[in-house]
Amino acid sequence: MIPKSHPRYESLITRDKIVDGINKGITSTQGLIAQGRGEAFDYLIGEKTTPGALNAEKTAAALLILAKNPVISINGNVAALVPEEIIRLSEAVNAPLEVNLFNRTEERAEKIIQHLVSYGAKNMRIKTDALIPGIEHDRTKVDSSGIFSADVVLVPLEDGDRCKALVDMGKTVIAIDLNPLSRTAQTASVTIVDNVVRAIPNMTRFADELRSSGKDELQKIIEEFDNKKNLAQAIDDISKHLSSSLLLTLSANII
């Protein structure tokens, strides 16, 4: 039992969820490495949602609401970390969930589906009857009525080659990636540089707020967003946080 008074409580709880996901057979062991890499970048932004990330999350919500056929891609880490939250977002923007895995086995995919169903998921795409062009690993396998035909795809915790392949298919891709320099971040239409455990609830909140907005208002939010500027701002935020932390350390040593 981790006491809530522990200074790393939230981080340790998140790690435990990934370990629990591995024990349940829904998360791959490689997911541990991905989690550690993401946590390192979360340190660099101060483990908080920046104003730039909030703007990207609002834009993402507007895109999902306006989409004709939005889909939310699910991998093992997402299923382990934010099952309830991703289902709430799915319902808020009427976007089905689709399991898509790099290290795929049908047994693991089925376990993730059943895991989400146990949390109340109803709107899911579960076939693998279509292939994304240009990918040679198992992430190419998708549902013809889901990711394959979607106009907007949310791909939290993504790998860069599928992100590029989806963009090449003409899709708008929303990525959640704590590393603003990754292939995914640089390729996506909208990159949310934030921890998935913060980003998904934020997107749901924005979706609830924007649901009654007119099409023109939503379109304006989207048109005013520039992902290159967004990524540049994220890198600047990291630089400022590191500089601030360094100054605090130096001041403490002087004192």
Given for the second form:
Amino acid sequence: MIPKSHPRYESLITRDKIVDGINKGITSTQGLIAQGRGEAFDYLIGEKTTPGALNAEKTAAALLILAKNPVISINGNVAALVPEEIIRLSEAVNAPLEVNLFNRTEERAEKIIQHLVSYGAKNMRIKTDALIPGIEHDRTKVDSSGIFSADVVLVPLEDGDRCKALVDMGKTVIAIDLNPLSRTAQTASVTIVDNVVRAIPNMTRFADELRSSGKDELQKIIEEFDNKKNLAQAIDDISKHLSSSLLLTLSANII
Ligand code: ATP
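Starting from the form predicted alone shown above, please give the structure in the form predicted in complex with adenosine-5'-triphosphate.
Below is the entire complex, every chain and molecule, led by the chain shown above.
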């Protein structure tokens, strides 16, 4: 049991959730490595949601509300880290959940579906009767009434190839990725540079706030967003955070 007073409490709880996901057979061992890379970038960002990330989360909520066929893609890390939160978002924006795995086995996909159902998921797409053109690995398999026909897809923790393939299909792709330099981050239509454990509840809050807004107001939020500027801002936030950490360290040593 990790005491709440531990300075790295949130981070350690997140690790436990991933390990638990592996023990349950819903998260892949490669998912551990992805989590490690994410943690490193979270550290550089300051383990908090930046104003830029918050703006991307608001834009993403507006896009999901306005979409005709929004879909939320789920992998083993997302299922382990934010099962309740992602279901809540799915309900808030009326977007079905679809399991899509890089290291796919039917057994793991089924376990994730059952895991989400045990948390109350009702709106899911579970077929794999269509293929995304241009990808060779198992992530090409999707549901014809889900990701394949979606206009807006939320892909928390995506790989770069599939993100590009979805954009090439003409879809609006919202990615959540702590690394602003990853191929996914650079290719997505809207990149949320934040930890999925903070980003998903933030998006749900925005969706609840924006649901009663008019179409014009939502459209304005979307039009004002520029992903290139958003990514540049995220990189700048990292360097500013590093500079201020350096100053703190130097002043502590002087005193
Ligand atoms: P790409 O193919 O896009 O270049 P990659 O090969 O760098 O991606 P993967 O191993 O496919 O990365 O996926 C891990 C990505 O997910 C990393 O960019 C990492 O920063 C990010 N990530 C991992 N855990 C989280 C998390 N909890 N929240 C947000 N992002 C995360």
